[in-house]
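A lone chain, given as structure tokens: the form predicted on its own.
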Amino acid sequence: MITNKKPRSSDTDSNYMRDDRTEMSEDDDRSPPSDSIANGSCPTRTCTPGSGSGSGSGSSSIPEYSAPYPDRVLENVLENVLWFLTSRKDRNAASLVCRSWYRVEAMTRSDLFIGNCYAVSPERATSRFTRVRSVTLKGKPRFADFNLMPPNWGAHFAPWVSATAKAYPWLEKIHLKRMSVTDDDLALLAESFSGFKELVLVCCDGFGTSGLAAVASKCRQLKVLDLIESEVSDDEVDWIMCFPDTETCLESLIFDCVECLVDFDALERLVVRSPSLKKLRLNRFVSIGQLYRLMVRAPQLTHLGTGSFSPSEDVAQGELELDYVSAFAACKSLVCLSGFREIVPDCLPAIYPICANLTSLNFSYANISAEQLKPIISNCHKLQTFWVLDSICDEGLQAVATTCKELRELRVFPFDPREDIEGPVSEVGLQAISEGCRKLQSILYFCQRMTNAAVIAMSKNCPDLVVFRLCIMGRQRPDHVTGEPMDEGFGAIVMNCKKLTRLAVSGLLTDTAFAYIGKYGKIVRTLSVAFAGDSDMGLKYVLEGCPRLQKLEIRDSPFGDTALLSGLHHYYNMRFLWMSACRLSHQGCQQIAQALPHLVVEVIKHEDTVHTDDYADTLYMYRSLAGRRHDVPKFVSIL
């Protein structure tokens, strides 16, 4: 189970709301995802001369902007002032100004984020930013996690790797995110961008190991290559040995996904071939003896995946008397530890010297426990990052918050996410990390018991939570001590928690706990919403108190056509709704498709539901300047 590259369940009827482990931000204005090398990190390498620096000439350089405007002085400083603006937001705003804004803001938009690859055509968006050096797209939503979502839906990358291609020869980074991405995409990609520095693939599917060898051997300027949580099919091609014999510009290679073998003595050739390289995420075939050889050969190392974890089937008496303490306090530069995909505890150990410099730490694959987990946190003093199995229990929850004063982000997987099973982290657990961690602005949190004293403490002790999601695992549970509802837990969090902008529910909820989220989570964007809910007056309090909420996601909740329709005024200004097995007629769906014709309502059919004329499976809507899409499968009907 460990060894599972996806988290921890794909049942379909499990009732919790399991969580990519992946770090491509999907509510905040920052265009690089949190994992992604920011500048001036280490020194930049210049790998080729004119290796799209948008200077000099040639198919591969930006054309120069030139105003076409009476008045070239004012659009000349306009232009200057706005390569300063690097927010999403502020550039958006800034483009809304008047026409002249508009165009020079386009004229200067270096960084494409599409947060919906079926909200704008490939050829508007090429046709209206022109300069573009990095394409950001996003594609099915985030419920296709959970097999929400037939296989085949869409999001294909085809159209737009064919579009970028063609509008933008110079470009350096393209970062996907559930998108279904073939080999050929890769290929034409890896064909047709000269200087091509950057390629992030989070969530994908589609494409194989052939695709990669495609980007490793013709990508010569390739400094960032990040799988992440994708699915890649072994066409029995060996990408590793495809990167070029010669010195390359890697800085981050990240396939702990890739279920795979690799020729390892390939990779520690290229490890040593890439001086600049300071990120490195190894798969579950890369033993702790070979991770060992890898750490020798790049001390320079600052994030670290460290593949199994574990001694090979095979293992030599060497690998066992090798010194992976001194390995581990070599690399004097590693603040980011991840991988144990299958680990041996009696190793834990040896990245003991590391522990006072780490600000993240990943044991989100590890079955360890709280005894084994101690020794550890007990040195991550600057802890900022900590994701873990509940495997370490309420114990080990505790000695995390007596440690780590520093935290920002926790996330709390579950080993064992069947519901009828008590669950090894509850309220006390909670409580401990409110208390110790009150700097903390994230939090996950996936328990089978929870109480509201608890979430209200939380409420009160780290009023800088931008991010909350309680995952209670068990249909309806409520407060289980007092048996009441969980209202007032989340009541308190929407009350206190004044950045609060992406909320998750679950366990016994009524229409109350809504009403507060309506009243008080004015800058909520994005709520998810599980089993939970009295009638629809529960949604319409959210749809018409919530002005900013952009993503909103509910499944088997009870909720139907008059909460949907309380909505109108509002869904034009979201990114999209998803709603699937609750009570939406396909009457009403096609109500909102006529009140809304600029909206694309799709309404997706499951093979394995047992269909009826009452009620649709599953509501996908989202704005769109396209409108129809051309890539309708069968099981979709477009209102």
Given for the second form:
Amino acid sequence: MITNKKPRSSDTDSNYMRDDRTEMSEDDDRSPPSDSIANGSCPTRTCTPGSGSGSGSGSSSIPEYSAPYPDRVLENVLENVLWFLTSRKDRNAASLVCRSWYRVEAMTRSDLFIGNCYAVSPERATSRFTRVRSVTLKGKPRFADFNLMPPNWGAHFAPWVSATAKAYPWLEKIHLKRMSVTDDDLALLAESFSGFKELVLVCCDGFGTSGLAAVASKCRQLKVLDLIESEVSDDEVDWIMCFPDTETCLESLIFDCVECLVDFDALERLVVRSPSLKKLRLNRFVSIGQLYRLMVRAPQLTHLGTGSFSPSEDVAQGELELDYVSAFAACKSLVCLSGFREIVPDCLPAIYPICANLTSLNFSYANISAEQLKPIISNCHKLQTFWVLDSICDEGLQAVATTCKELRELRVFPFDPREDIEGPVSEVGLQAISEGCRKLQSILYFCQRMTNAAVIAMSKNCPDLVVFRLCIMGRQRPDHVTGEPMDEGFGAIVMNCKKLTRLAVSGLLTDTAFAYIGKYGKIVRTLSVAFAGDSDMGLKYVLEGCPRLQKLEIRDSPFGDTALLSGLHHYYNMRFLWMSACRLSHQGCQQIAQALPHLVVEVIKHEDTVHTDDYADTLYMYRSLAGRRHDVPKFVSIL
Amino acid sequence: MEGGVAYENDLNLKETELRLGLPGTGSTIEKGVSGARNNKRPLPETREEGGANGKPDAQHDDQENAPAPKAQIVGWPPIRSYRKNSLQPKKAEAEAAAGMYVKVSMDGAPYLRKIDLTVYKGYPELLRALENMFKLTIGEYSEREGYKGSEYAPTYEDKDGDWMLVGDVPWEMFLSSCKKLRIIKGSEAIGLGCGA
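Since the one above is the form predicted on its own, can you give the form predicted together with the partner chain too?
Every component of the complex follows; first up is the chain already shown.
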């Protein structure tokens, strides 16, 4: 499908939506079921008959026409046309048509997306695609976020930055997720790409403020510097001071995860000389008084992360008397609000003026009650994305359901993530949301108790659901009203939500739940399982029943070698499989490795676990053209 | 609470119940919710750094439907450490206070070091440790003259952001106010004067 848009290098329109995209689940960017990079080698079919390989062609009725050879014309046409093809999926399909199309597609692809940095070597990627302007790389699997992967496992950015530095000196954008990035990598990046415009680091680690300083000082065309949920070490370097003294091109500066003080005066001056700045997300070291000063300097902001949203400890009364309401009212373009890291609820009324315009609100670090939420949320009629803590209780969720009819994405995080407490949100909140927010597409809901009835209700009330992630925090909790397993609830979700591509299950689940998933989850691409199932059948149902399954992560479930072997037909179509603390033996994993040579089968050993040698602690396997990687740490064995 | 017990008693109802299950399923649903069902043995309590995955919850162990071993499990519930630490910063600070690490820089040295102040009982021990760490001599502190005569002088930044000479205030006060240490050349220490 050819779109009408011009190819874009770094388009501010795409940035506007992209901010939300980086927060949404991976699956929203619709990666194709079989990435043609993994399918690798050139296709063998040739083009239409009639265009031969050069010398003369079938249609002989064009004498003395000094045109280039027909297939050269075709290539030129193709090149001009394929520039407009932006969807990854379409490009992968186009590249499979014939050699000619493969070549031209490779020349015209400007956005390189690598879903698993170990699936292909940097050299191979850079030699196939020669005119790339934007690189996206994903590294560690998601369970690494929860300490299930020992540190220093891999996903190093270094080989990629050196390969791209040589191959694409014109590179403009780098987007990394769960990669290990060092200060040296960032320094090389800053040195190598003179026109560099966008750096987005999501869930990355390994670098510090000195790396940021290198980027700030050398990347003079920088428009976007987004650090999202990354771990940044404090190297005592004031990176904000390293931006050039002249006017900057900055459009987006997101550093809410950076746990170090920045020089506020330098920050204020930076904001003043960044007239294009639309997105600013401050860290918790910025007080509300400082926020005020920045807001009056930048009323054009569309996305604001408010920092601590509380007065600083040592500044005097002055901070509380500033006219915050006016400052917010002046930001007429503000549509996305987050921050509130150390919120003083008395300050909340300041945001009333902009509630009606908000499409995205992130209160997930704000410990506020239902009573404190209600006056805010009752004005948020346009809200589409809402992240919040369960401190608002079921009552708060009911208030959300009453007003936010346009809600597309809801995430309810636990304030106190322990397993055995009573818990402030339950099936009552879920039911209310399902009844009030019919357009819901994505939900992440942490709770202590749930019922099948509420989940079934949501499956019927919210037919547009694409992402359904329910985390009942107590392991293996059944429906707390009926005592039944949660099979029927999740079964209803896969059955009724015809657009569902991402599912995370929890609570007491038998193999029946997996039978439902295998039977009805025909377009499910990502599945997350923990402490669930009875036997190998559970996993078998899924592997045999879900042809679109790409990413499967399982922990602490009784699935063994037989189940693992039942997926042999499908593993090349998947990005990865993760299984930790299941019942896999080394022999079972070995069998897979032998049967599927293009699969890298990693067995990861954990120091902490008191485990016999019979079982493999963690299996992480993924298709790859690159074979076993060269940076294997000692706790990983590749079979 | 209800839960596990009710489930077992309802077996007969289950068999006559209209279900959406596939043929052959649902008949041999394994009961029991013990931790032995999955081969996970609970890990020794693993704290994430400053993590709020919390205290052992012995007082909540009376729920029948909970798995028998209730030790903290790594990575469960699936919340990123960053979020956990952000929500319970007081806890994180409390845990960090058990071990008070401050950065130590020295003029001319390329790297910062970190030391745990709580392992030292007083100034003399601290100074000896610094001397060992950086291979230099700091000498004796005198109230009137500071470290006069020494090649190097240790200074620290306190809570107000001021740079003070190490030794001016009582040790306990120093512990509670020191944010970081810096070893400067003795000649520069003159400006810091003596006394608080």
